[in-house]
Amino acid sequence: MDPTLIATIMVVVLLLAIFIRMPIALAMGVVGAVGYSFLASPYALMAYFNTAWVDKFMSYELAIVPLFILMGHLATRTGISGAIFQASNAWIGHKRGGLAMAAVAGCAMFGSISGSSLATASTMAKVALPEMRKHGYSGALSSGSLAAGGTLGILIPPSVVLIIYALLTEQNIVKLFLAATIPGILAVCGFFIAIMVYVRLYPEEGPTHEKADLATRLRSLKDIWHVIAIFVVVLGGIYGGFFTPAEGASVGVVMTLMVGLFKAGLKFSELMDCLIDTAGSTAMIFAIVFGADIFNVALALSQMPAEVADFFRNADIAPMTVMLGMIVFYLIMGCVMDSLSMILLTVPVFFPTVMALDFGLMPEQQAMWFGIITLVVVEMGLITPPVGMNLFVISAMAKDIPTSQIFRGTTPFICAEFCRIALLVSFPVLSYWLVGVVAG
């Protein structure tokens, strides 16, 4: 059978398995293994299994993932989220829609030490949602701002998904973290603007409340100094070349643990819960990574990614048209698939295609630009109905808010995301300018 036909059947079967809700790791692993057997032989598959486990999971760079996950779990248990939200609330909460803006700002700060969107959304919802409801905020604005703010967890460095993209495409993790900084700031600004427009149209949904005095504001900053210290030391140390990303993640874990022990009174049982949760999350991610590796190795054997890249390189199609087609594909798939699975499934095919096209950029710049756009579009899938994961996280925590209201509440933020995607596509320099400044 023709290798390209086998690869096409593999992709179709995989998508069908995903649509019937088969676990993504199992779906990719089984389909990839069967495809590998047809493309090579069952004996070659067994030989691959003999070494693949060790080759994949002894990767030094992959050790970053559980470390940042543990850092996020420790931050969740130590009450950092509450202090972050209270500080944001003290400075901007009194404005119309200010509590929603404070929730977004809190998500951005918490995301800088978490790296997970779901953890950011669920943790911030625990402290911000009751406060917003108490001050008369509508269910739509409350839930929408928290669901959208949670997406910042995978874009604001450190980002677990960005680390996986770097490993898949063999890019520099530090440079990708830098590249994500400006798009992350644009996301926060875009969400702020979305909230301001929303409360101007519906002022009763985001009422004002009493302004905090200066002493309260300054005191709130004193309560989050450790968050700022962790952010500066970890990312500053990585960007400054004082330690590698893995070493930076280790330092972040130790600093967060110290905060938990000496400031929040972290108990031994809570520490064990953090370790168990980290092990569970890491096992799930590594299972997906290994399943994707089998699938992608099979695709590589079929030469399908190279043939797709050659087709678009030789076709009379404008490169930007190809990029827009990929963005549309991601937007559609984001409605039915989680972010990590989408990255692992599509990047091995899309990345060679993008790198084969001429966008007038240096190869490294083009790789960073595509990575950031991919991350932003995938991030958007977290708040896109019907299966946006952040929507379900908020829905589970806000049982008094109808799902229809949560969907409505995300509409202005989805519009803001479309604007950000348009900016990043139109001005690629936004994705790599900071890298050039710091590296230069």
Partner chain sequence: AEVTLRLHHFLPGVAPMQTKFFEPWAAELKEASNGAIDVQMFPSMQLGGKPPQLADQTRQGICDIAWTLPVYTPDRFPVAETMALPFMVTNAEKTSVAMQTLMDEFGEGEYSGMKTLAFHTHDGGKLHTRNAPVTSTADLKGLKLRAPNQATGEMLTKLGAEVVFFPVTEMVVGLSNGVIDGCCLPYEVVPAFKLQELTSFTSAPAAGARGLYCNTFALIMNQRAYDGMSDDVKKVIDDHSGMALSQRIGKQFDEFEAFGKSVVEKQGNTIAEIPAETIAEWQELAMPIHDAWVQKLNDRGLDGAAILARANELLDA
Second form
Amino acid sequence: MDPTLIATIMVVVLLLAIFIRMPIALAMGVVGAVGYSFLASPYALMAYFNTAWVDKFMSYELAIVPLFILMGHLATRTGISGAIFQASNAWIGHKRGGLAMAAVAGCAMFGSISGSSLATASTMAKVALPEMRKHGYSGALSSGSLAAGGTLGILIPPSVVLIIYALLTEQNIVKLFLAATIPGILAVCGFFIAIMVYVRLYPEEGPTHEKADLATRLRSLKDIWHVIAIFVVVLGGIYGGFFTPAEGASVGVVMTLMVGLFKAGLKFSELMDCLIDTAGSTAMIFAIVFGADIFNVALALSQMPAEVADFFRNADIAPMTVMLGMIVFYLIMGCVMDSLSMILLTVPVFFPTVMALDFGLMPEQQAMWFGIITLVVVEMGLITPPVGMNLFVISAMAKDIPTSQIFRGTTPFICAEFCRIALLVSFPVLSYWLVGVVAG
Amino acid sequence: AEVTLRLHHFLPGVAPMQTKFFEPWAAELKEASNGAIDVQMFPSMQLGGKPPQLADQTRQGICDIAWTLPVYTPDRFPVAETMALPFMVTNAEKTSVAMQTLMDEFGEGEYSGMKTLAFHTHDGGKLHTRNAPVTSTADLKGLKLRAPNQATGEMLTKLGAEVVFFPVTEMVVGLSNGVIDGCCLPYEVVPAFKLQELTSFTSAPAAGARGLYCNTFALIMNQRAYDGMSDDVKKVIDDHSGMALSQRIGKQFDEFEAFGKSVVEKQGNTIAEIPAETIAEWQELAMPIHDAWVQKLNDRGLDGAAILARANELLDA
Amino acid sequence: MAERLESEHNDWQGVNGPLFKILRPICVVSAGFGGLVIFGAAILVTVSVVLRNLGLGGVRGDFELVELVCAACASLFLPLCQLNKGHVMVDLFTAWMPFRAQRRLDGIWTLIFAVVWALLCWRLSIGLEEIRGYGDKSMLLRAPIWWAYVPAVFGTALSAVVALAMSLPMIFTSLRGMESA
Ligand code: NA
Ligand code: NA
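Output the structure of the form predicted together with its partner chain; the preceding block shows the form predicted alone.
Starting with the chain above, the whole complex follows.
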């Protein structure tokens, strides 16, 4: 049988399997393995399985995943989120819609030490949601701002999604983290604007309240110095030349633990809970990584990714059209699929295709630009209905808010995200400028 | 095509090794066999696994041909590793020929279950550093250097450097932010890692002196894939492998080396010379490493002293 | 992003079933042990970084240790994820199906999981023997590589048992007794 045909069948079967509830890791692994047997031989597949699991995970680069996840879980348990939100609240909470902005700002701060969106959304929701409801904020605005704010967990470095992208495309993680900084700040600005417009239209949904005095404001800063310290040491250390990303994650784990021990009286049992939580999240990610690995090896055997890239290189289609096509594809898939699975599934085909196109950029710049755009569009999937992980988190935590209200609340943020995607696509320089400045 | 051979290696598809060697070689195989041999390229470990598994993958038929480094699996291919000791390499072509000879004479059983197509090395490693050139033992003291392999690491440690064994990706990060001061690699890989931008000084041994180190490479083929070919096709493979191929790849690596050097020069980096006396001094200090290697070969039932002597004889010839 | 809500759709009342009374603690201990190992690695790496930046030289072989630890964790974490139904899936397009049918479908996927983990376990045990036979060691620590295969064989085996035990009552209504005490 023609290898390209086998590859096509694989992709179709995979999508069908995913649509009928087959766990994504399993679907990719099984379809990949069957395809591999056809394209190479069952004998080769068996030989491959002798070492593939250990080979894949005996990896310094992948170790950064459980480390950053552990750091995030520790941060969640240490009560850092409360201090962060109180500080943001003291400075901007009194404005109209200010608590929602404080929630977004809090998410941004928490996101700067956590690599995951779900952790960010759930942690910040725990402290910000009751406060917003108490001050008369509508269910829509409070849930929407937290669901959207949660995405800052992966938009602002460190970011597990970016780590996986870097691994798949052999890009420098440090540079990608740097590249994500300006788009991350743009996201925060976009969310602020979305809130301002929203409360303009529906003033009763985000009422004003009393302004905190200067003493309270200053005191609130004192309570978050350790968050700033972790952020500065971990990311500053990585950019500033003191350690590598995985070392930075390790340092972050230890520092967060210190904060937990000395500021929040973290107990041993709570530490064990963190470790167990880390186990769950890591195993889920690693299972998908392993399944995707087999699937991608089988795709490579069929030489389909290379042929797709060749097709677009030779076809008379404007590069920007291809790029927009991919973005639309991601946005549609993002409505129903998990972000990590999407990246693992598509990047092996999309990345060579994009790199084969001429956007007038240096290859490294192009790789970073595409990485950031992928990150942003995939991240949008977290807040687009019907399947949006962040929506589920908020919904699970705010049982009194109907789902329809949550969807309504995220709409302005989705609009803000569309504007940001347009900006990032039109001005690639936003994605690589800072890297050029810092890394030379 | 009558036979499709999957060639698996760890470098990206744009690397000179693929564009300047594998692709032309595959084209020659195709032409010489009247289209019977079709070599499919799988760069960047696209068929899965990590570089140390390439030899096993070839033996097991996961791929048909692989380009691999014996040092990735320490002690498994000891004769093939010998040229990777410190202070062996002269230039890539000569060292490659010497390695192929050595393997013909002593390395018979090492690659059982695989057909060996060629053995070669790259040119000697240079010291690429950020802040200062290295021309004496004193310059090495306390310098944080990334070592390319175990033996070179031992050698640099003996010379007083602080050795780290970062993977290359970490090395690039480490060099750009100053976690490490430098690395020991040939010019040939400079463009791939943009070492010319990450470092400002390159220190190379004086002409005629032995190089600091080199890595050895093996181009191997699955034995069953070879045995299953018709005699005509086998002959094409035979004609395009062995000593001539080893020499050709070695020569090509000397060209890659020259190109890498031109990139460093174009950048305006300082290129310093490590005097022959300094190299001689270092060689003396590295003797225990050679002695330990002889012992290791002896332990494996080989004549370690004879192998090392023969290697030196071939290199000095 | 990619974590799953563990409480979501937890239609499974079997946490108190006789079989799971044994399996759950084993999975939790396995995951907890893996967590402690990676936590220990984080502390060691931090010490190494601090020493290196003080000019005292880092801990030799910390990279390798982290690699070995990562491989061990991947394997030790797996059974708990299987037990908690932690694997991501898309349930949107099957939401219209009756609950029983969904459950049975999930049971089939879980059974396939069991087969896959069992297959991997079998191949990894062969891989273990192979690598041990070669005597492959890590470059600096000289740690035998086959060590990393031991947790892998254990983790995949336990995951296979967990998946099998979970799938049967999901598929066959007559076996629901396995779940409820
Ligand atoms: Na983050
Ligand atoms: Na979505």
